[in-house]
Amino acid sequence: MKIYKAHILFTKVKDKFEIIENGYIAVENGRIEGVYAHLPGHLKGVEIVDFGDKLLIPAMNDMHVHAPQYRNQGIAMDLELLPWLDNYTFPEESKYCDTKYAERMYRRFVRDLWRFGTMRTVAFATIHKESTRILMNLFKEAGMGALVGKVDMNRNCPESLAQSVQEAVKDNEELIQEFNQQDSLVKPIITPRFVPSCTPQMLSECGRLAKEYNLPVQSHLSENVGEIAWVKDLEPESRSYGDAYNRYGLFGQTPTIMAHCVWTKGSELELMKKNGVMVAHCPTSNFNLSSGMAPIRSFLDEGISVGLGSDISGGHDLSIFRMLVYAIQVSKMHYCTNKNMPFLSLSEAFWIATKSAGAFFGKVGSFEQGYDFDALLIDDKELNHDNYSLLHRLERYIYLGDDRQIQHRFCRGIEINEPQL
């Protein structure tokens, strides 16, 4: 057992932050032991590592990024989704059937996300089993967690990133059977890119792994409104976009997590509470792909599950702490024009970020008894904290800081070293 001293923050509800300055967090065997303001008589003796004046607070979960697209932020900001798919996204990807090429691209985007402070990851990886297996290898070396996706497509997109069903079945289950362990840091998760790309078999396949397996599973869903068009014409006989997904068993029969959701509504967003699926908001790339704004004060009111994602490339920056700080202001745009929709507050949008995203990978993202300890020191001494209250001081360094202040970086228990190049 160990204990850490610093002043800790975090949201066991939505509504309000947990302060406890110096206070002291016991951990044991990778897990939160409990949370004190003052030392009890039972861990008199037990060794305490205090780090001062400083913030101690849970790490940032990412739950929608691709990683083969890594090298292309920031490159073609300017198109919709439809062309920056065919254009720029489609052929970088197609780059990943060389595994050296995979590894050398790899090893950076793990390694930025460690900088960020980013300890848990939904990643899609590319159509290329090899390189695949690379990426969640790396995941492993650095000790960080993450749900990596083999991605699933076989129409509507170059022949060079299309498989058969059946070879996609295959790599998925030689995937599976070497990373699904349990208590791993780092599993599988199924993939179909998207409706428009997989057929209905392709589809189906991956509801029947998801389920034989009972693995979770991954995709987007009404991210553009061209996009939802060409679903209705592709799957005639589904309501919506959301239960074309699941007339496959890819829409919380097993646990699920779409992206963007900016256009979901109706009886699609009642199908999503009902099977309780989650939300990956994804601000930045929303706005690049001029997508729009996902209305994620009306999931939290339906008790719809929301996690923050950087979506790389389609949006422009890995970090977390920024995504936090995008949703607010799109929900401030939300309320610009509708009062009846109030903009997210600090804690709430701080929640979202930490321990309603970590739901997902388990007891993660929350300085509460039982949970993983995922967590941040941040030394915040840069930021001239002088006479600031401790939620100040964090409200700053979300806002006005960057990876340079974030001094320690842990997971379940581990330190986590800068991964290497």
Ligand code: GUN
Contents of the next structure:
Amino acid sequence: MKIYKAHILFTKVKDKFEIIENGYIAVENGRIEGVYAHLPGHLKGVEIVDFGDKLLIPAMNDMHVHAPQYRNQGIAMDLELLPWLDNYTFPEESKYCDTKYAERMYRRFVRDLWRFGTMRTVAFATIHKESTRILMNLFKEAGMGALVGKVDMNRNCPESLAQSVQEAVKDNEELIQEFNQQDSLVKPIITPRFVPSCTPQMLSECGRLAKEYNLPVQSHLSENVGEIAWVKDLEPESRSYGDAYNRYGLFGQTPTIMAHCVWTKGSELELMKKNGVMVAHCPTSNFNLSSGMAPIRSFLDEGISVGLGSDISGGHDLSIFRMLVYAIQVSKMHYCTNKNMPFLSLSEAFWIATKSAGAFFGKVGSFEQGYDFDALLIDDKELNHDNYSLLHRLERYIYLGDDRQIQHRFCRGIEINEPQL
Ligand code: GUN
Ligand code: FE
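Next up, the form predicted in complex with the named molecule. The previous block was the form predicted alone.
Below is the whole assembly, all chains and molecules, this chain first.
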């Protein structure tokens, strides 16, 4: 057992912060034993790590990111989704048949997640089994949590990225045998790229794998208007894009996260709600690919769970703190045209990034008893915090801070040091 002392801020519920000035968090076997304003009698004598005048907050969770698009981060922003995939994304992902290249890039990627305080990640890899294994092992080596998907795709892409269904299943099963261990921080997630990339047979095998091995599922949903029209053509029997996944057992039959959902409404929204599908909101990607503005307020009102994703390289920014700012800003643009849709408060956005997202990994994202101790220590003194309240200090860090102010990072109770390149 160990006790950490600092100013503690977190969100149990979306509407307000819990703020404990000079509070204590007791951690045992990686999990939170309790959070206290005053040290209780039963903890007297336990070692205390006193961080002083700094902020201790839950670590960030990136619910949607493409590790193999890391080299394209911050470039090639001149196209919408479908031509962007063909011209920039598929050619880059094709390079991951080369495991040396993959390792070099994936090391940078994991190191930079670490830099920005992201301790849990839901990632797409590529179709390549060996490279995917490298990424999973790098997360393991770092001690950071991740659900990593070997991508499945077999149509409407270059030959270098198309796999036969049989081959895809075999590769998935091999990675599942190797990595699907209880309590492991790094696990596989079934990852059909999106409907246009997968034949019905591929989708149905993905659904079978998810069910047979009880694995979560991730994909893309209703991101771009052209994409949605294409899916309608490809899957004429389905009532909505989401229904197409649903028909193959890929829409909440096991825990499912769908990126974007910019244009989700009507029966698709109802199905998401009914099946408990989580939305990965990726505001920077939606800006850069001119996709649109996801209606996060409506999702919250409907009780649909939401997390935030960087979606590198559609998105350009790996910081989930920054994503929280963009999510608030998107909601303010919605508010400009519809005053009945209140914009997101800071506590709502923080809760989305931490506790709401964290639920996809188990008890993650809050400082409540039994939760994994995933935490960041923020030393914000260089942001001139004289006379600011603790909440304003956190707000300023979220808006203005970066990796330089993150002094310590913990994942499931273990301090995570900088991964080596
Ligand atoms: N839809 C299918 N593949 C992708 C991708 O790589 N990025 C984004 N943003 N959307 C996609
Ligand atoms: Fe994506």
